[in-house]
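Coming up is one lone chain in structure tokens, specifically the form predicted alone.
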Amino acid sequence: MAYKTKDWRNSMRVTVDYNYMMSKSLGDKGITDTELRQIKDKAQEAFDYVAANRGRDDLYMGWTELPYNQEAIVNDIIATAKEVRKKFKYFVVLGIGGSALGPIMAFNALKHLHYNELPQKLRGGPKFYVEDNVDPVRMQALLDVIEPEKTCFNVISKSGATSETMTQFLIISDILQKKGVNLPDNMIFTTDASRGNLIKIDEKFGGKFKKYVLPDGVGGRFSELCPVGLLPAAVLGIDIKGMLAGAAYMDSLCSKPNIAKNPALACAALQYISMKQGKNIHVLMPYSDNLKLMADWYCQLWAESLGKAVDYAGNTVNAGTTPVKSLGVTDQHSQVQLYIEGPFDKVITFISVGKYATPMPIAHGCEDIPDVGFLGGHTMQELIQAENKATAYALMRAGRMNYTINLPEVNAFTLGQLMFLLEMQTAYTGAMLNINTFNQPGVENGKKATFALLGKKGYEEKKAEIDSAPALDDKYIV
């Protein structure tokens, strides 16, 4: 395969250009080389922390080894995916959080943007859907467009206690059983190796469900490169070995504790300095419709990892910056006005593409109308790239921090690089902030309150606490 040759890998290298973060471009609004040198030791400590704890399940850092330790699993996934593609008309992921955001992001990135509308002979596989919410209207809409008995459902929950996913499971399993379907024939579980409710359900069916393991040391938001994301990708015909090879390649590029030579460490250092300067909003703006949902995936990765109340020393720090999703060129017409002339509280990260899957020539015409005629003879690729470059330049001229992640093209190898780059950036930033990057106590508190409100056994005390909260005052309801 192409990614096995050194020259091809180097030609597909993802790079980071942070010129427009620096004082050389931004003047007194930019970061100086001195400021970068001042955090050299902190960056070194962050690098050392991540390097020393690679693969540790107890710290939820097993994701760092996913590019290297899954050969047998990947081969099994590819074989299973081949059978799913032959047997089923539809493939549906039942999950939430990273279990949903990862698969839909990779689908959007690497498949035709109107994949489900293509004729089957052009798709070459089942129609694909991800159910990532418990909006009842959404569930009914899914049921209106699939035939459940001709659908493979991938149920993803490590504990099997995720209320949203198990609600979906209960609804779908009831429909299938009423149609006389044996559940293991139409369901694949991605869950814990030996514990949890999906394992209990499997035992009731004599262990007949096909199962994949969500490893202990891999949290949901870091799970796209394990079976959580690899199985749906393989069913879609995506080169999952290429994705993992890309992640391994980026890992090699991040092997030095030097900001000037480690792209993820550079991004982390830039974000850390800008946070200390009061930049509390982080915009991710891909200039590619194929990477639109990368911003959704990244928002969870960044927000859940870095939004923490306390640091390791127990100090209240209320860490983190707010991630914002944006899309170039679309959001030049809805958000960029704010970015250029509004508060100096943002850092914009562009994702740029060197070569699109099609250049799409622009026809000549309307030569008598200069505002239109000048476009003829160019391509849409030229136009979107020019608008990307122009927006970054305009932000720089306005003294607004921005940097660009460059992908030579969008393919499985570069997507694997991009994911691993953003994961490593997040890990380094959390280490520099001295917080637990890999837990999510705020989310857990919300889950417990939901359990209590729905009367789950064992949450009576939480229910009483909620019931004893001050009554809502009518004067504040309009």
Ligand code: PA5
Given for the second form:
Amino acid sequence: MAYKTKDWRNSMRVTVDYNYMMSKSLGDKGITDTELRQIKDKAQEAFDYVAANRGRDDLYMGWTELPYNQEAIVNDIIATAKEVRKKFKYFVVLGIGGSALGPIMAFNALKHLHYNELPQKLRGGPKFYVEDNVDPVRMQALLDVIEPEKTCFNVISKSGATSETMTQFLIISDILQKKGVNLPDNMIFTTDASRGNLIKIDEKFGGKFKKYVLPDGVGGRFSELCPVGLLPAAVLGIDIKGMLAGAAYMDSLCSKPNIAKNPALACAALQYISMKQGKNIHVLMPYSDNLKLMADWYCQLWAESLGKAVDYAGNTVNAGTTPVKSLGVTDQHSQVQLYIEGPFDKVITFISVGKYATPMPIAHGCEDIPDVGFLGGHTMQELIQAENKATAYALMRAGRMNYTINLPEVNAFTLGQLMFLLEMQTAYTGAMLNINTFNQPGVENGKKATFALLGKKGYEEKKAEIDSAPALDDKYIV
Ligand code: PA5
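Switch from the form predicted alone to the form predicted in complex with this ligand and give that structure.
And the full complex, kicking off with our chain again.
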């Protein structure tokens, strides 16, 4: 299906500018063309690995095909979303991690920044909340502002065994049932096709829940472009076909094994080289409040994918760099001092926007006070863009590696591109590190320890192990 015209798509192309990573700008603090040439074979291998394994469920690489294989699902989601928008006053996602960060990121990126506060007429759809924690105060706060019987709850969990999500589910189910609500009328499940506890719960209700499948080969953090993200987005009135078309477009831009022609491979190569040079912190700094939560989503993608103890050869590698979320210009007044003068241990990735949804003119005034008067007659868009450029330049002058991902504007198509670019970059970097990018043994261990501490059957051994850990010593508690 063609999405808008070719010229329009080209005008919305997301690009990467890595001049300020290179020695031409940074001198001996930068990457040389020779170093880029030396990484060519590794980049080629990473490209080949990803290309050869695209779509493989057993390797959790099903996400690469999501832009292409969901036509029927997308149509079904759009129809369901239409009903939900008509019937419900609130839409609440119950989930955590990969099941929550994507939906909330897309909401933040593509909807009004004060969406829930808008009058219904302007909002056009239900109020929207994502419960990605088990903080009791937060749950109470949600219950204080929604009317559960007028709410559609989208329970998102591949396993249906995640304590956080299932806790949210139990609390909400109890409330709904006490109000006489038939759960399938107010709940939609997004889960595994045939396994997992949500399937068992559905069976108890005679298969009456509306269900969407979280495909086998798609891990939580790579799931925003499957029903996990598409249903909430469609309920919000987001152009989900545009998001998928953007992802497909970026995929086409990443079809060559050449760093100079493949933006995701270029980013991966730069990250890999800088990692080997001791840059172990990776800051993502969007200059857009709409993309603020993109940094949250990305931190999970990068951290869970690359933070691995061993490589495929069985060597202990303790791989990964620490992702840090930052926001321009807000964090110029908080973190940038450290980035410019602190240790040389960071790579900063900016996300810049060419055209904001509104430029917001700055009024004239205070002409007699030059420090203030010079602002009048400009726009806030000019100011934020100037500050973005100035910060990148100042970092470069201080010998700090940084590069910029440019979005012509923030819309469904460019967001789809950005997500796919970051996913591909992560997959390529993992391949260069020769690690399993798509599992999360550390997270699973934490889940098991929680089961043990709460006395779940079958975790007695784990509980005994935790109990036998050295007792906490009072002398270290002040
Ligand atoms: O990226 C991941 O795989 C995790 O963050 C999961 O999404 C998260 O742990 C929730 O798991 P589940 O979907 O099984 O409830």
